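Given next, in structure tokens, is a single chain: the form predicted alone.
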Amino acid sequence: MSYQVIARKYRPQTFDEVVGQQLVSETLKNAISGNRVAHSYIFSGARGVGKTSMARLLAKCLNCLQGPSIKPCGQCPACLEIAAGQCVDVLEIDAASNRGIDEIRGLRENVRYLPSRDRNKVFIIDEVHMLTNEAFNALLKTLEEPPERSLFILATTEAHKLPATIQSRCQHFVFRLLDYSEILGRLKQICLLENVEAPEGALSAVAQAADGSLRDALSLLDEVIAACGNRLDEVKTRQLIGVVPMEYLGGMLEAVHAGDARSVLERIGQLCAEGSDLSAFCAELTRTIRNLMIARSCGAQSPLLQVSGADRSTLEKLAALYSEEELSRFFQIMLRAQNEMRYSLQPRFNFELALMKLVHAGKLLPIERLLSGVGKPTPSEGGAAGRRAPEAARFTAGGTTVSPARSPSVKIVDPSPGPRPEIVERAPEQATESAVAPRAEEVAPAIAGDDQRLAAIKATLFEQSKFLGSCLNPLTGWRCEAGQVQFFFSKQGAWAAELLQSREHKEKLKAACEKVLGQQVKIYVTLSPESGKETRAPLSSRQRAERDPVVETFRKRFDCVWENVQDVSRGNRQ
């Protein structure tokens, strides 16, 4: 056969032609220029990222008749034979099929002889992690003290399987996966050289399917050119390589947003009827959700998005439908489903279950919002949680949906029997289930007894950080007047005051206050004067629980009754 595939035809012949491995290229060029080439190297990385090509380039630079040089001539017999893989002094060994100790003993015998023609004898051992332990042991001494004018290059996709004794005798270079933009740029160059008319959408599909491997991308491009000819068709390209169009993925995510379970399941049925690979579609949907998360957090023009320009506008519109919290939850669900489908006898069932979780995930309220008593979200808050918040009490904790039982018991445990810092007394009737922020003109000076707004501030802060919300527990009083909010702490609560005085925590406290009070405020965190302060007896654990708005909201929401844990334990013993 006279035809040469694109992956072989356009293999890099100089360091400047290597795509995406600039750090390794520069290091090797400096070593050649400074005459500091080591006797053994390890090239590790994923498939198709340039390990073998770099090994051949290094051999060519060292054995070129015009060298050693970082720019081999490419015309001498050594350069031509190395590029064709036919040089007698450059041996490429496949360790996957020559993995025993006998093959390594033969290599040790061969390495003792000087090169037959070239300056150095180079041994390139591909997939070196496949060697047996006996073979590795036989190779150790040779790698540590190789004969003069010999060089070993060990290429592997699983460097962690190499013994530490082997790694300590070599210089290790890690080859990274290529970016989407790097692969796309190389595909455009090759299409120009091959006189192939290729729209960006078709090449974008090839670059996405390659998943960081340039060799895979070139092989896919060869396949697409064979199917489409010199003018690539985007629809046919996506069908051939199994990449789902963004329009279809967008329709699926819009159905999820609308809570349309029927449409979601019908789309899965359509894919199965067409013979599509559900595992591949699951991977595409997971990648799209990841891109939505990036678009929502970093913007649709972020370089982290590995999509074409036309798809960025679609992602921007879809990202506006969801909150960051929803997208991170979707991402976690799809990653788990993708892993489960690999080992399932019924992968379709796993996939359908995962999509049903996406549809119903928006109906679940975060536990912090449910217990804080802030109230049900409104449609203006955005996200599926605000659109479809149910009246029934449900919340999620660690990925598990919890439904209320009938008349549970709230047990109160006091882990520290000694006196505790006093908490500002709160009347249970003031802890409402819905704390509405008053208008700016309604904000009036407040003292320690005004707990309705303080409870709302604490709940808002608790949503951001449970630890930060707990810092308001030791409050002895607070005041809001003339755009200034003051929080007073006793000496026992000095630790909380010190934390809230830091710049980062103070900004979060300020944002919570402005959200509840409806106006811009300045925050002051101070210690209360000890003189003249009325001392009170420390509250019991039950009193503290009964006066805590979060516990009270929990009791009302789940129709609980109070029980003392000591009484319950005594009854169990009896």
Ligand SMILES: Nc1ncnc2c1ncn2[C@@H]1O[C@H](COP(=O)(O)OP(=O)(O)OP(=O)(O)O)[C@@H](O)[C@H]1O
Second form
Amino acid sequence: MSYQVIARKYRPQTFDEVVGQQLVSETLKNAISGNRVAHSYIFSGARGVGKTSMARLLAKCLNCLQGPSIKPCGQCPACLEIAAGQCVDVLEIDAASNRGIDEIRGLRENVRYLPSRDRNKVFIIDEVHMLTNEAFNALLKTLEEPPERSLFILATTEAHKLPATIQSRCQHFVFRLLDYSEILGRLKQICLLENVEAPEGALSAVAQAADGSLRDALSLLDEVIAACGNRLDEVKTRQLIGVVPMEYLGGMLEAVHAGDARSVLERIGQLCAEGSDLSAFCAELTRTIRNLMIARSCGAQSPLLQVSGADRSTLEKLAALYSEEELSRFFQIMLRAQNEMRYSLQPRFNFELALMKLVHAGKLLPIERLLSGVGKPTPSEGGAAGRRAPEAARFTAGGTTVSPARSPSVKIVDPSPGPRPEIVERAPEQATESAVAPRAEEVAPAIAGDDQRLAAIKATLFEQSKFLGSCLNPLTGWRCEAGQVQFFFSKQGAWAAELLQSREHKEKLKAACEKVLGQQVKIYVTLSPESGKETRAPLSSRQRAERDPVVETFRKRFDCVWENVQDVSRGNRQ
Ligand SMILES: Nc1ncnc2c1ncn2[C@@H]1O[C@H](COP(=O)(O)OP(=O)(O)OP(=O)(O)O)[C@@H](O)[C@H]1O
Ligand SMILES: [Mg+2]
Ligand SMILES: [Zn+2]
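Output block for the form predicted in complex with the named molecule, input the form predicted alone:
And the full complex, kicking off with our chain again.
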């Protein structure tokens, strides 16, 4: 007794049965109806997405004894033989095992004869990229002058390996990977036809594991049915194909979120003790992080998500714990780990390292925030703000910040003017209490003195745009009187003056001044060092560096002092 595997049994026999690939289907249907079918096609795309099926379908449409038609009858000898892969006028050549010139010579010989019964002779060359160069050249000749009533379909998973000369003689269709939901739909349909009772969770696991290939999905379904019989069991299905339950992945991610390295490591230990495949788990975790990233950016209902309905709400809750920034960092770490584990002698170590990185990645601050000295989470971080609150660097009323360290937390002086950095050990609870972030405007009035006000304006501008902030570096002087702020630039700083004179930049400069000075102002940007009482001589590089808010931020963060070293630029020349 012969059992036909599901993937073969359910090869699509009509365009309606083809899942996805609408673009290819529509174009081919139009060509058939309009009698404009080309002589040669390339069908390229990932494995198991319908290339061979579509090639056979096209052959059937053209050769059906009732046709040509976009709805082949499926009953005539031509239709039946093509479906069974036994038609003498439809030749399938596997280029992976017949790579050489002889096979293509044989093909050229064959091409010269008319079809024996059907309207057209169809040559389907699978894995065509495997042909040798000589074979390609021989094929090229045939494609250049295709005999009447012949059709070539070159199927390949690696179209980029085809010589350009071949590509330019064919119409090229790219078959895309199938969506999770398309695969899930087809699995449900087939289970219904096969009288298999399948909970959505089980089919969802199969669809996820298939990674866009319908053939892979159907092969997995075969395996699962073999193991479970006609009533699929969700837990068994997941175990069988190595898909980890959402709760387990969620648990791991919650431990990461809590910064609980111990729990994370123990969970990995448990996985190993159970004999789980760590690489598969890593792949699952990576997929989940990708899903979280999508849920965070596109919403939990996005069709881009590869999950069942039940898992969507879990994902949504998990996604709210992290910022987009964090998730993309996590994604990067996991992708790298996945790759490294493949070649590692100790994949467990790589996996542990990756998860420790996730635990610690949450404590990192974006460099821009560190530079601006403001640890206040931006509103766009939404739910993540809750996570950062106790940990991230923040302003406190005294102009101090609480560092990102978790425990014990460390207090250091913020970059705005104040006393020398002071390091105080604090219990984490205290840190949480004091982490109330006043807005920048509340901090501003404390700043006194011209240089300090200018530094604050620069810092505010820098926060918006690093480039714009740096435009104030070549400033030779500034004056603030009666609601008028004047900025002076010398010839060397003409570029900056010009930029700041544009309306858009001037608006930003005005906003920064108003924020710092606490009053409405008018802005004047002047290209003349002589005007203005407070005009100064051009600054030395040391002076410029000393006034640069970024340098100052770093100096204070890392508790540095200025040293009287020789001016490097001058020293070198002497
Ligand atoms: N788009 C699709 N619609 C319906 N069924 C499909 C589709 N793609 C694949 N299948 C299922 O998978 C099986 C294999 O598909 P097919 O042979 O067409 O894939 P392929 O793209 O030629 O793959 P390969 O590159 O490995 O040759 C089919 O018999 C069918 O059951
Ligand atoms: Mg194929
Ligand atoms: Zn027919």
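Heads up, when I say rigid core I mean the largest set of C-alphas that superpose within 1.5 Å between the two forms. Just so it is clear, the model here is predicted, and its values are computed rather than measured. Numbering follows the first chain given and starts at 1.
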Checklist entry - Can a Cα shift of no less than 2 Å be assigned to K491 between these two forms, given superposition on the rigid core? => result yes
Checklist entry - 2 Å or more on the CA of G518 between these two forms, with the rigid core superposed, yes or no? => result yes
Next on the checklist: Quick check: R176 between these two forms - does its CA shift reach 2 Å or more after fitting the rigid core?
Outcome noted: no
Checklist entry - Can you give the CA shift of C471 between these two forms, in Å, with the two forms fit on their core? => result 6.2
